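Quick heads-up: it's one chain on its own, the form predicted on its own, in structure tokens.
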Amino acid sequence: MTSERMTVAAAAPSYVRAIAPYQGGRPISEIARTYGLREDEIVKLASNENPLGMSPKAHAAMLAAANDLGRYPDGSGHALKQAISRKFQVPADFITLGNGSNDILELVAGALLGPDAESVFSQHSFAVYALATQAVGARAVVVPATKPALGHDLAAMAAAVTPATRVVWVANPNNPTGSFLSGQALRGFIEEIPSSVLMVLDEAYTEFLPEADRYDALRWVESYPNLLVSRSFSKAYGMAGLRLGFGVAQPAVTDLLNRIRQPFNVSSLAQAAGEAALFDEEFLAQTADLNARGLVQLETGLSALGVPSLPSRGNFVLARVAASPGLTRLATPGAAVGDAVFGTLLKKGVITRSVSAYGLPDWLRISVGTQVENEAFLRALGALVAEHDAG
């Protein structure tokens, strides 16, 4: 009779009950309500969004698609797959569409992982790798990051692979550290791991790479049956609110993903906007230029305040706020300095991102905004440093 009195939640798998829900960046409207601020006063540099918004061509295509929202979207995503195929010169049957690139990552976990399997990823890498692994009851093998770059140790990750390993996750550039791996290093890693292990190369921030660092992993897929490359429209393409991403892998892998992919997982609006955004080269160039200048602005400004940051290839900067005595004084003894600085800035209408959940309590992640937004952040942080430096 005891089992009859057990609640639904208590009967759920223990590995699901143990998951700490993912905490996304808080919206501007919520911060305004909470702290009594005007929305137009608030600067959001929390979620690695494109400060330019979305491509005008994508926006126009989305509005046109809105005229037919009484119909289901194309479940196969034919037109968008053809556009991706033309843009990146990959076969259309290599492509899986996702409701954001997170969807692709979760499809991989659902298709390949389970209670008897392991996945390998780096310390301080994207939180969804751990969440997707735990959600299906698989074991997460976390490999310590390199020092001082806090990046992927590919040799150690290869050594961590066991007969139970089914997936290895690699983010390049990595979020939240901004670290980068060369194409040569990545290709060597693929060739080192067993062919039975899928390498997921998460390239959500690849469009921000300078030309000298570029490599073409999408073309590698034809040579490596155990490689899946995921891409996002949320960052450089400015379509975070539409939720669109895609994965590229050989048909044997895409077939597995499509067996568990939800029908109509990508909306008509997202498909139309994505198809147009792919070929708006002018917008992508503007985005890359703004980001390159913004990285320099933030890194230089932080350094002037006595706050070091890691070199970043993404559209964000990871700053070690605990290096500043003034900022350290914001935290109570034993508390995370990054959390304290995050909370204090929040009350002033500047939204950044605490990364304590990534095992980085001394750090703060700041997305690149417009020049004016970056200045507002640096001004607010500088006021905190000046206010508390005297002790």
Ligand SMILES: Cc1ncc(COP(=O)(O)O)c(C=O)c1O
The other form holds:
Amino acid sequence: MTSERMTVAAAAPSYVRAIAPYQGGRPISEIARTYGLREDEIVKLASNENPLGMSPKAHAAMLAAANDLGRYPDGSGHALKQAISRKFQVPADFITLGNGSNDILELVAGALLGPDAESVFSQHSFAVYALATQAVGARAVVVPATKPALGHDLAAMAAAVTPATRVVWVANPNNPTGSFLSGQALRGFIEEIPSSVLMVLDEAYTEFLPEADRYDALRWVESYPNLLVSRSFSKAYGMAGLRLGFGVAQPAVTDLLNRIRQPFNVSSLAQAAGEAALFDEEFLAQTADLNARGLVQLETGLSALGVPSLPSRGNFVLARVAASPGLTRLATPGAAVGDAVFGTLLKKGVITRSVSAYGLPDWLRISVGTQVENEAFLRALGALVAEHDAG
Ligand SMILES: Cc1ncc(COP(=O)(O)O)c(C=O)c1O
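Given the form predicted on its own, state the structure of the form predicted together with this ligand.
In what comes next, the whole complex appears, and the chain from above leads the way.
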């Protein structure tokens, strides 16, 4: 093929053409359209969102900010950074704001990785680590997960670091497995990796941790120039649609991220809502409480149906649907049982998440909803088990 005849798409870097796009949870409107269902009869437990929505205080602050949308947002995010600094006791110049915490992850990849670099992450960990690595032509080094917990094997991850490694990604708790590493294990890991390697500690679900498991990695950043902690407003804060997250690292790292950040990457609505959301402790406590009860409801309900699940510290559970003979019969031989159960539930208006793209074909991820939504899911799954157990 001569260069004049080559298409734009064919001329794109091979590592970009090889990317399998991120598959998000299916939206309610799309499922209603596809299956002829009413939106209000659909239950969405697919994207680890907060079933309570967002804090009423954050909502009010967002509406007030909507009066001034003719202006660009504050590109430095001054007021929100001050609020984060006050709440978490970190210096404001340690903070980078992101359009969702995904943005922070991509900024890290854009600033530190490239075609000669490697990044290390665990098998079955959050999909964006692989995507962000591949998008800049770096090599992904995937370390097998522990068995049977499917958690991060920190010793093996440390051993996978080579002179080409620039970033190690650790999600705690991890999505989609819900697995958890203690503060002590994480701190030991940072001590072990070279100072030229950035450890990204992704704490998108940290607000759901029970008191006994809490640790404060934001306190560690002052001591470790190669640590970045990322946080999200999409989960416990219930602001997934607004897109807001932040990263905390020493100024040398923050400065690098700021060089490639879009000047106005966080909208005025998200900044205003975020500032108010941070201090609505009552809403956060209500969220954590609902989630703790929902986890028990889902775990016990699944177990009663003969479906084991992993102990989860997030706002979702990972269930091994292939353990149920009835559910296994839903899949054609050789096909992923998780996909079959996902597809069958979808037609009944229950949206869960297939995790076969995570290398987990026997599993299904279910986000914690309200008591009524969890019950609707368990009822729908129970009907499938009963129907197909009978043969
Ligand atoms: C572990 C983890 N990190 C980061 C994110 C990104 O969230 P957001 O960009 O909405 O903040 C998610 C979302 O699912 C996640 O599960």
